[in-house]
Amino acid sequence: MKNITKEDVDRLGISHPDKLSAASKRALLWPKIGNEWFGEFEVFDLKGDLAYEEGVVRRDPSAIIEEDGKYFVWYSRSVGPTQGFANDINKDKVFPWDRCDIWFATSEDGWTWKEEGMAVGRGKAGNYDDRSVFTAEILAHNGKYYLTYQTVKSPYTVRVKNQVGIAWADSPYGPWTKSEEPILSPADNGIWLGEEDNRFKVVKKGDFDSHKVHDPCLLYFNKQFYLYYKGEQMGEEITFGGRQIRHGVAISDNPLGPYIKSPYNPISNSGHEICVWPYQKGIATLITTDGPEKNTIQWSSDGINFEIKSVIKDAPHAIGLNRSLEVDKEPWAAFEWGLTHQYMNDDYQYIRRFHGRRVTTHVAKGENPG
């Protein structure tokens, strides 16, 4: 333990500095980070074509970006209900990402919305993308722009594993190109139990990405592309922060691959959708819903080794971060205002918008905080 000095015991309330306990001892090594990394959001409807629609899946969506006056986010799109994994899975819709294909919209002012039409659909029967493709995110770069996104191919299964695609255009309209082949497979390393469609049962786990590729977010940094992911282990367990959930990421040097993973995963301990930015020549990401450091904010210098900055609470789930705006001004400035998903049922989500502020101090009501 370092030497306790007059200004820690003050600022962390202890009692005895000759008797410290666990939590003290903790707290006496945190870093001194200041509160420009804490703070809260609110959620709001949206108006238009992304207003929730009895019947209609919307979630997923990407993060937003500028053209020429407009604002354009991609997403999941799907219709109807689930019937999970108990009837004829051949036929019937699993989740509400299921049988989703990618579509978009437009806006002149990030609230109300016009469904453009789809962007990436649903590849051919025997395609690696042919039950579903759903959880887009966009890069524009030199004038090109680069949809990733992960796939399915039938029977969706419990031990199926998710792969992620790309498909790129010299317009937000499209027409888009798609991979023919993923860009990104789960690792190749673990063996199931079995016959049984159990994702639980194994011999070996493998990677923490042996069963599926999650959640692309595709960034251009250092002079290089970024694929962030959320992987998912065969033989996944619960851990003393909830579902055994972590973050890799592959690099290439061209936005078409081959992408190659890199040797440091994972790079985090938690988390579920990805949520990464770029923010004073380094990367952050928002890491919210799994495992142990879930509900923090993290920040590298390299893209891969994050510290942690602040813990938060009810961070909007699988956020579309509005790239359009200055981030780099303070570590909130990015949440600004961007876009949700939220879950109306079981069945059916819709996107919202939400709203971020820094915190800096707490004041009852009533209270002058002088």
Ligand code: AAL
The other form holds:
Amino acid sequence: MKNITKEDVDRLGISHPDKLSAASKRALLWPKIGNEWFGEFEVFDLKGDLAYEEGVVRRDPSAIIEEDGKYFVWYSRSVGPTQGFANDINKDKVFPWDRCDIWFATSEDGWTWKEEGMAVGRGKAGNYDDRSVFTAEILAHNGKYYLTYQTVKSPYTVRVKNQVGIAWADSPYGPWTKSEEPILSPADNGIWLGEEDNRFKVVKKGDFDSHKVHDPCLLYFNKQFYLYYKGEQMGEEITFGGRQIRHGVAISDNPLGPYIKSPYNPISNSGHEICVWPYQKGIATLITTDGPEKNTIQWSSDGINFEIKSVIKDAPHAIGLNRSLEVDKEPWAAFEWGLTHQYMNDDYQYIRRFHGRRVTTHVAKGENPG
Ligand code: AAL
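Let's compare: the form predicted on its own is above, so bring in the form predicted in complex with ligand AAL.
Whole complex next, starting from this chain.
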């Protein structure tokens, strides 16, 4: 145990420095992190076309970009209820994100949104993206616009492997040109057990991304294109009370690829949807939903090796960060406001707006915060 100073004892309220509890021993080892990494969220309804609409799924909002005084967002859109896998998967919708296209909306104030229409649609029958294109992210770079998104080819079985596609345009309004082939695929080193359409029965699980590559998010970092993504593993287990979900990154010199998966993958041990942003010459990430490090903000100087900076209260899911904000001044500047989605029920989800704020005082009404 490092030598305990009088300031440590006073600040941590330790009564008997010669009798340290396990908790006090841990507290003495905490890094000197300021409050700037800690905060909490509030979520609000949107107005206009992105307000909840019975019968329509709008979910997994992309980051927001600002062009010509307007905000833009892209999202998964489908209609009708979800039937699941029990009946005829060739007629039914197996997930809310099945049979989706990618639509976009614009807003002048980030509260009232106008649905502009479809940006990227599903491909022709037999294409890798013929069943659904969903969960998009946007990168504006050097006057061009890049959408990365998930794709699935029919039939949408339980064991089907999702991939990632990319589309590009000279304007946020499109028109969009889609990649002929996926730019990212799951690892092929898992082995299914038997023929039953069951994703838990495996001979070998394979890499963390042996079943699905999801939530692609493209950042331009250190003069290269970093494609962050969520992996789902064949034979997925429940661990630490949640799904075994890890993040990876694939890197390219060219926005259209080829993307090479980092040998350091997985670069997280927890998480779900990807929420990453450039911060202080490195990359910050909000890890949510699953795993022992869920609800943490992490930062890396190299975009690969992330360290925990804070634990926060429940974070909104499927965050679309606001790329128009000045985010370098402090970690929570990135969370001033942005978009998220919420489940109204298992069939329909809708997009909402979050506001993040740092926690710096806790006082009663009328009390002086000191
Ligand atoms: C989301 C994302 C991906 C998954 C599904 C739709 O939260 O993780 O996009 O496929 O759920």
